[in-house]
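Below sits a lone chain in structure tokens, taken as the form predicted alone.
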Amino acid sequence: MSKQLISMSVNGKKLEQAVEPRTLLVHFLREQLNLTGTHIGCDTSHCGACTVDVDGKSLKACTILAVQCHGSEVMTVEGLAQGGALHAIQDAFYKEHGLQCGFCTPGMMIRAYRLLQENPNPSEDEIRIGMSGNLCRCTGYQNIIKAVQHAAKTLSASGLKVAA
């Protein structure tokens, strides 16, 4: 199968790369760009471990082809930290113990990032609904909810925008 040249911005860096048209975004990110923070969980879009931000929307990278992202802005968990400093969301997950095994964490953080873009001060119910497309088998979710609340408060108190 012939490759197709695509261009996109990934974590703020513009790139051009040749891909097979059938390559899923999750495989493109992990195998061609070596951005392994985006995890492959269920391959059916149910778990959310592969969640990335594409053009301002949370998408499951196992359900979209890399060629569909031609011209897009893509952010993975690696794009959250800036200048060696953790993003407020990453710091909150650390401080509130919002992870155990860490497998779902990248997708959770990216979904929390988009949720806080859409609603900077969500209630607990809004967080639960907003994060419902991402599954965790370890934490019982309570500390994930606390982490999102903590990040929202930190961002609000500092006057920072959620954007990385």
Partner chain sequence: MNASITERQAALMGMGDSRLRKEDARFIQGKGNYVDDIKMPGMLHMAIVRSPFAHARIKGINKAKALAIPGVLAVLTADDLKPLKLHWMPTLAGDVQAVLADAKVHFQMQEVAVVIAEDRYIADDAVQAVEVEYEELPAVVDPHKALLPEAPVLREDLAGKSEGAHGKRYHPNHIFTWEAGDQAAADAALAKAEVKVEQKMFYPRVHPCPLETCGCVASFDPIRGELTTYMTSQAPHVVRTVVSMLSGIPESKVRIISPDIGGGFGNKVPIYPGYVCAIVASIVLGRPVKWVEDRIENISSTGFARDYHMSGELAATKDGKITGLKVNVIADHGAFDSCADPSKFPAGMFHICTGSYAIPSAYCRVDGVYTNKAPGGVAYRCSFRVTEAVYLIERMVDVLAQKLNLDKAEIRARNFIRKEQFPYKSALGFEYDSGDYHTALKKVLDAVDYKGLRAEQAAKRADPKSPTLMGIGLVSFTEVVGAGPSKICDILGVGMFDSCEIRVHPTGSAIARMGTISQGQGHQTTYAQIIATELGLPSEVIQVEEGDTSTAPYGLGTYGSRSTPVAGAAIAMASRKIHAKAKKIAAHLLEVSENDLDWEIDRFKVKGNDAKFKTMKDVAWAAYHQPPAGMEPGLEAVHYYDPPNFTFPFGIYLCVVDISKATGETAIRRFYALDDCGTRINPMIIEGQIHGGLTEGFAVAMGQLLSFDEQGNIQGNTLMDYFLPTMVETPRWETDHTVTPSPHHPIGAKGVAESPHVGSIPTFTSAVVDAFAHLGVTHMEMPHTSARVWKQLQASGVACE
Second form
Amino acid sequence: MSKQLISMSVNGKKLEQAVEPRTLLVHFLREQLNLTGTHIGCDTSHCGACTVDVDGKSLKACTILAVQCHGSEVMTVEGLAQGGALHAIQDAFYKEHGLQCGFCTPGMMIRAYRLLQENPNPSEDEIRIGMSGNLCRCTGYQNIIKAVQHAAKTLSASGLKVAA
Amino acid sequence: MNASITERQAALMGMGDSRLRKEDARFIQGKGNYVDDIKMPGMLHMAIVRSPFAHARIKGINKAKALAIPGVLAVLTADDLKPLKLHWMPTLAGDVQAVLADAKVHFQMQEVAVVIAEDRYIADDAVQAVEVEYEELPAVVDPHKALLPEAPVLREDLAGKSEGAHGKRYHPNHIFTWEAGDQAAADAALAKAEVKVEQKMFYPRVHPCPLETCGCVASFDPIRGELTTYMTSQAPHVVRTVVSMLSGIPESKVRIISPDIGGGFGNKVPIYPGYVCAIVASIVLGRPVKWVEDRIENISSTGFARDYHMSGELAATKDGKITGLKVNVIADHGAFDSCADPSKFPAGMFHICTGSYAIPSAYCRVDGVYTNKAPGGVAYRCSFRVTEAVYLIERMVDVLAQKLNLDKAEIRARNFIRKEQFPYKSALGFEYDSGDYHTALKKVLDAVDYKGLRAEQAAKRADPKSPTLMGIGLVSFTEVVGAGPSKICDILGVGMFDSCEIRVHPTGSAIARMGTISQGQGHQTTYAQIIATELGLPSEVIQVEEGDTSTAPYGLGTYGSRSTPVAGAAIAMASRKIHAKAKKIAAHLLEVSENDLDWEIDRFKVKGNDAKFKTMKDVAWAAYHQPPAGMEPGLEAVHYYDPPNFTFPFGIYLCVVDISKATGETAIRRFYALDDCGTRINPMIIEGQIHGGLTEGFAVAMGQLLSFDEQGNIQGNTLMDYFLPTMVETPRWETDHTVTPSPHHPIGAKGVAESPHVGSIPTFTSAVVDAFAHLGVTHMEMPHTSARVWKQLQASGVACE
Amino acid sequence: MIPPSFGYSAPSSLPEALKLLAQHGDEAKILAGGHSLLPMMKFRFAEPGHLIDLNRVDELKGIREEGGLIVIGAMTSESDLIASKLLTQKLPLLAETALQIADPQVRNRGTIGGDIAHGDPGNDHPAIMLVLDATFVLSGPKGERSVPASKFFHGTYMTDLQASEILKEIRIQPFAAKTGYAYCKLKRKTGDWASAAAAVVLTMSGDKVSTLRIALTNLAATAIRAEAAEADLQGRPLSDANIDAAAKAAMAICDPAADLRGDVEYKTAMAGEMVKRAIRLAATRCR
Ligand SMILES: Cc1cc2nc3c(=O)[nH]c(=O)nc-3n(C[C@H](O)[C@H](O)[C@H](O)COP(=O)(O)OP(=O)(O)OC[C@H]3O[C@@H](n4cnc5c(N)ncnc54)[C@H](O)[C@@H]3O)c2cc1C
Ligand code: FES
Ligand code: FES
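Having displayed the form predicted alone, please output the structure of the form predicted together with the partner chain.
Then the entire complex follows, led off by the chain already shown.
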């Protein structure tokens, strides 16, 4: 099938590329843009390893076509750190031992990033529900929840507004 | 002075420190390097054509349509591999396994052909275009039926072979019989017993399902004759040996690299047809070839775990002292015996099934059987078959307690191997290194107010209006890990030692390389901590590398909780070699004899003179600049550690479950896990491993199941059905510990990552069954899904109408 | 898992979309949230030659009040249903349901129109549409037609939608004051489809049932209304015995497919339990 030209902004960088309509966003990011931080864990939109942020919403990049993101603003784990400084969420995952093999981690963090904007001060239950689209096989989640709480505190204490 | 000792100690971030993980920096920035992240110039993509049938003859394969698709380079079948003698491969268990189905398929989703194309999209199209003509044969999915005289012969390639790798085969679908213990003694104990109980139980087939599936990138350089393969492998050195044996390429020209691995849990120990085909394709096409399976392929065709049909008998006195144990197991190994156990142990360490109890006589027998299912039998976050063994004995003890109307805690306390009995020789042949079960049990019972819980349960039982049943599960498990002493443990003839090489650089930093490979356990962090404590160098300056067979010393890999018990010991021993040399250098520098030196945290000091000392860092510099006359310069060591024995971590777990009488839904109200893994290297990481293991145990006990219909069609092989709990279902874990070091391990560490999986599974079952115990129920089969629990509610007459 | 090749258009208006649909004929498939369609394509169960993506058709999105009815554009996402203040006030059952569908990421993408048009008996909105007595507005080459929910679901993956038509919007009468409602869904884990689920809309007069609608999810080839159960309670008080009788009547019409969620007996029994729970919960909200 002939390729279509799409343009989008990924982690703040504008780009234009030709893609086959069937190219999944996750493959576009990983194969065409070499942004391999976004992972594939299930292929069926159950695991959340492929979670990215598109136009301010968490989405599963294995179940959306790259052509559908024409004109969109996409953010991946590679866009979390700014100016060489880790994002509060990255720091919190590190400090609270919120990761083991690291495979779910990019999806977890990018979801947590959005969750904390939707709800800057979530309760434990709100975190559990808000992150229920992301599976982890290693950590048992307890430290991930702590990490999200930790990040929420850091963000509200610093009064820092995370870029919307 | 004291303050400074503490400060120096703290600065090392050595053993006992909850040091943050060194590996995290790359993972949290999306810079991990997993197999699917690897790209090479000219790289091709491979995808696999798989059988829709569980048992069928292949009448023909037509590649034409697939080859006609632009971008498709090759389609390979068994016939193409035959001239290379690679259409079958040896398994780690002494069997052979079809790389690509040779005239016959033996399980649904078996590899039938591979296609190699310019990108993965085209490869997938080509898979669909390969036409395979099958003639379906009757499938055998039940291992008991497989052993009936009239059962179809599954492995025609073994026709007439009455002897397998592990002795006699008494049926064409029989693989082996393996026994341990003294059958006559166990029979006698049962014959004389005041009380006997018997229980059948099925430990269902499950899959480790790490979040990253399996895959590889194979790259053969035809000019240099060198093969480099990046692979999701928990045992890269073993893979290199096998690849060299299969391909004829010298081991020195085969390089296997396990990059970052997205979880393994045993699933990434075996050698899969996909790896072999990608390697062959790369050799044939002279270009790098990537193969990464999808989730359905992963669940359907790669190493499953368990599938043990067990039956146990216990003999006991009237007051609950166990006098004998007898166990029979039918082990469903699927179509090929590709279990990854030490060669002499086709049922792994199943003979740990006497558990934490002093049982004077015991016998167990395991019969391996072929069926039309995927091969495997891997250690899913456990040491070889220890999970099955622990499940069996813990269930049996509960059944006995119920029969005697004894409390679960009480019967355990009466039968525990006592602290002073260690080292304890079990009736099935293990020598338990150390343990203190009574102390641990008391700690747990006090922490949860066990009496209070029982009182609450009694009140609920007395109240017919209670909308829930309450169950209390209790398990006191002992694991055997750290395989293993090479006099009894080998894989393909290679002893199950592990290794470490340490080089201390002139400026006092160091690099250490091991034969293991982390899949999330944090080796880069914890290994450095062992060295830090042993050598007095800060863990921050110690670089740890593993997974590359060209740079790391040979090791058997990471599974069966062997990294800490075996590689951890190798690290300590290599460190001690360096330490010994360093001491000589320090004595030389300080112009005293070695005997006049004391070691203190990070320095050698002259006895009685705190001001005269040389730090390890000073010594490192001297080792390269002014070593004593006659001494080789440099400061490095290699150690291959062959453990004298296994280690025996243990734990006491308690679980409280509430069951809805209306729906059979279970709610884990409380889960208290006390672990004793001996010396604790990094408490933060231990805690994390325990959370993870408990969660995996929860998944297995409450929902995971690979089932098959009569035709051998696998059921529920996507993450829609295969139960991986989300944050919402996962219980909140409470953890605790005691410390009983291993006396034979250089640093006393026993290993922990798998205990919570092994120990928690029977705890959940114990809790669920306990909810029904007053109704006479002694056992319920896993997984304890709402639907199944509801059936029990119905059967026991307590379901809400 | 890769979908087969297809062509792709992203029209920005409904007429344009209809034109493309006519142009590509049988080859074409509407792409809404894609969370049922794309997985089916990745499995290669569905192999459309051309996708017409409705995500840029703004007129199909959003929730408004019009002529006393609540009108929901087919392309409104589950997340938008949850966030809608209008729905919280006038039809809170919709948000309660949407929250029980899948997970946050899927809900950001999946649309109410797609959930209905897909014709999957496991999807949750169809039963809700039945209890809300919704009307679907379908646009086709010959204009628009309206179909009541009760006449829309013909069988598994079979609906009244013609290949040339697009589900444009859903029209629903808002709740009268003191309307009780509930959607009770039993599932194996977060994100799963229902093992059994029941939707209830209830009004009371005094202690007697004045109006009642019950519908069930994943218990037959389509979502089904439990009319006999409704009739059982009509004009009666919500005593335990009466509720039990209604639950039994609902169970009697169940014809679920056995799967890994449970066998027929379990699912049927759970249908009864969900009906009871939903009626009781709805009753607490009739204030
Ligand atoms: C992990 C996961 C869990 C899920 N759990 C649930 C659940 O618990 N309950 C539930 O209800 N659903 C569930 N779903 C399904 C999800 O809600 C889907 O989004 C929904 O079924 C389809 O909506 P869609 O917008 O994604 O439609 P699409 O997938 O884009 O389309 C589905 C079908 O409807 C057609 N279609 C779509 N819109 C229109 C229209 N306006 N006019 C004509 N035809 C149209 C398409 O052509 C296609 O055939 C789940 C999905 C996933 C991936
Ligand atoms: S790969 Fe996208 S959700 Fe699992
Ligand atoms: S850290 Fe391994 S899957 Fe989450």
